[in-house]
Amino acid sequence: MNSSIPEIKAFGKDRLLKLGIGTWGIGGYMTKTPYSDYVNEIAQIKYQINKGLTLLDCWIAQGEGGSLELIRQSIEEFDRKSLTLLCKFDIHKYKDINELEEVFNKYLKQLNIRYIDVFQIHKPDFKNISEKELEKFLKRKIAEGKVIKFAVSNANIESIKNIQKKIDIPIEANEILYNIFNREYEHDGTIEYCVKNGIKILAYRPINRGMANIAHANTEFANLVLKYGVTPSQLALNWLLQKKNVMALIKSSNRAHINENLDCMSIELSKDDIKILDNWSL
């Protein structure tokens, strides 16, 4: 049984483990859509798994649950133990612990799995379900072998400290909006706190829209693109992935874009160039 999100200590031989498969929009966003290319969505998830990306982001709210069906079909031919399924729970929307139980069982049924690798709070808001209620629920699921690890999403430093104080279960990861443009969680100290406390950072939207135009807008960035022979998106993603304890969830149903993302791992930025990008802004 998988024990955790892959352990990443360096940007060395296991560099592909720094990437996870995002699934935002497959089968529809918050409602179902008949216009998704389901066959292609499944094929591209399988392709990424075969390329070594074994962490999959799952959210039952997408496509009114339809995205889980596509994920199920994508993973059924693979060894379950080789995969890490991160499942989001909107506890701020559930009326009580019984509804949380219902959603939990839906995940197991729709994904056709016996356990969830990473139970993730989608938003750290405990207005209906208290921290102690959640702690009791999770400890029971962990004892039953139905949950392996606990994670959070969109949590700032204060939210994380509150959870650590009230829930006696280690936080495996914090999924946040983080890319070369969006560094709010750097500025408020959240990322530094997570790294110091062994909490992995899962960056969603690691490549912002409009990345292809960045090199035309900034000479400093353009020079690095030319120096390393990569695309602007590859440079931005590589910069992110070289950071300690940071992983990225990438979503694409386009084979060319997937390969572009994977190929970003073929270079290693110098310390001086990382520093330039650390201090860079558009």
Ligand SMILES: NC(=O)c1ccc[n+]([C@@H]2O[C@H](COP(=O)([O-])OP(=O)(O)OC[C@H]3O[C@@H](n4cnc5c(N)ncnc54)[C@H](OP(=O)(O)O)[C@@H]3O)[C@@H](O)[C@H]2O)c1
Second form
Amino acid sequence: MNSSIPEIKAFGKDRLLKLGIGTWGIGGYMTKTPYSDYVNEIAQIKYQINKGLTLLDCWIAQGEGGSLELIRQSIEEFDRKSLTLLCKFDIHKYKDINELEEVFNKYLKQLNIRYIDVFQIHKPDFKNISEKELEKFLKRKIAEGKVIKFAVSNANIESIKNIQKKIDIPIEANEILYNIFNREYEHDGTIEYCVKNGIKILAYRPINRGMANIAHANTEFANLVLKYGVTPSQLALNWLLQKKNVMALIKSSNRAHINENLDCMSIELSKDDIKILDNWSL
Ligand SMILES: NC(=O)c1ccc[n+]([C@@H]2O[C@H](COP(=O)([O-])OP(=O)(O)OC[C@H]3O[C@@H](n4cnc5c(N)ncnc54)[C@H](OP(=O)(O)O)[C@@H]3O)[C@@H](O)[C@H]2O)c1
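Now show the form predicted in complex with the named molecule, given that the preceding structure was the form predicted on its own.
First the chain shown before, then all remaining chains and molecules of the complex.
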């Protein structure tokens, strides 16, 4: 079974494993939208899975459930065991553990699945559900085979340490805002701590919502775009993916963009240029 996040190998022939499918806006944003091109969204998710991107980001709140419906339709023809579904839980918004159970069951029903590969706390805030209650809940789900791995999202170093102290289940990954323009989690030590402790980094918004393509004229970043003959998105993505233990969740419903993003894998940045980008900021 391939339920855990794939092992993040050196940046070599397994590069593709370092990309996962982002789904923000698919089937709606915070409300269901009648404007999405559902047929296209489903076709592009299937295309990415066929290209080897088997990690999918799922958030029940999105599009009032519309997003999960499109994901369900996209994955139904694939071998379930070949996919890793990351499912987010807004535990800070649920009134109690019963509500968490309800949302958990909704995920299973709406995605038509029997288990969740990666149960993720969307925001580590335990005001309504305590760490101990969550630990008990998760241990039961793991014992029943309904959850395989536990992960967090938007957790800084303090939150991670708190969770490690109070919840006796290893943290598989931390999904955070991380791209060449946003280094907050580098600066506060979260990324270094996660990498040292075997917690994978799932970088969301890896090309800054498509903004990588603007606002950097006449900078070292722009010079390297020209030097390598790549697009700004490709450079931003490649810089991120050559990092140890870092994967990126990228969203695109546009076939040309998807292919462009996949092609970023073939760029070989020199060590010196990686250093330039490591130290670069807008
Ligand atoms: N855990 C959290 O709190 C959290 C928060 C935010 C996001 N996420 C997850 O992370 C995923 C990725 O983040 P994101 O969607 O915010 O940002 P992103 O992946 O950095 O950028 C997506 C945007 O860029 C466009 N795009 C994609 N490839 C492009 C290219 N090569 N050239 C130009 N534009 C391109 C897409 O439009 P087209 O569709 O037209 O290509 C889309 O508008 C999300 O989809 C979501 O699953 C998680």
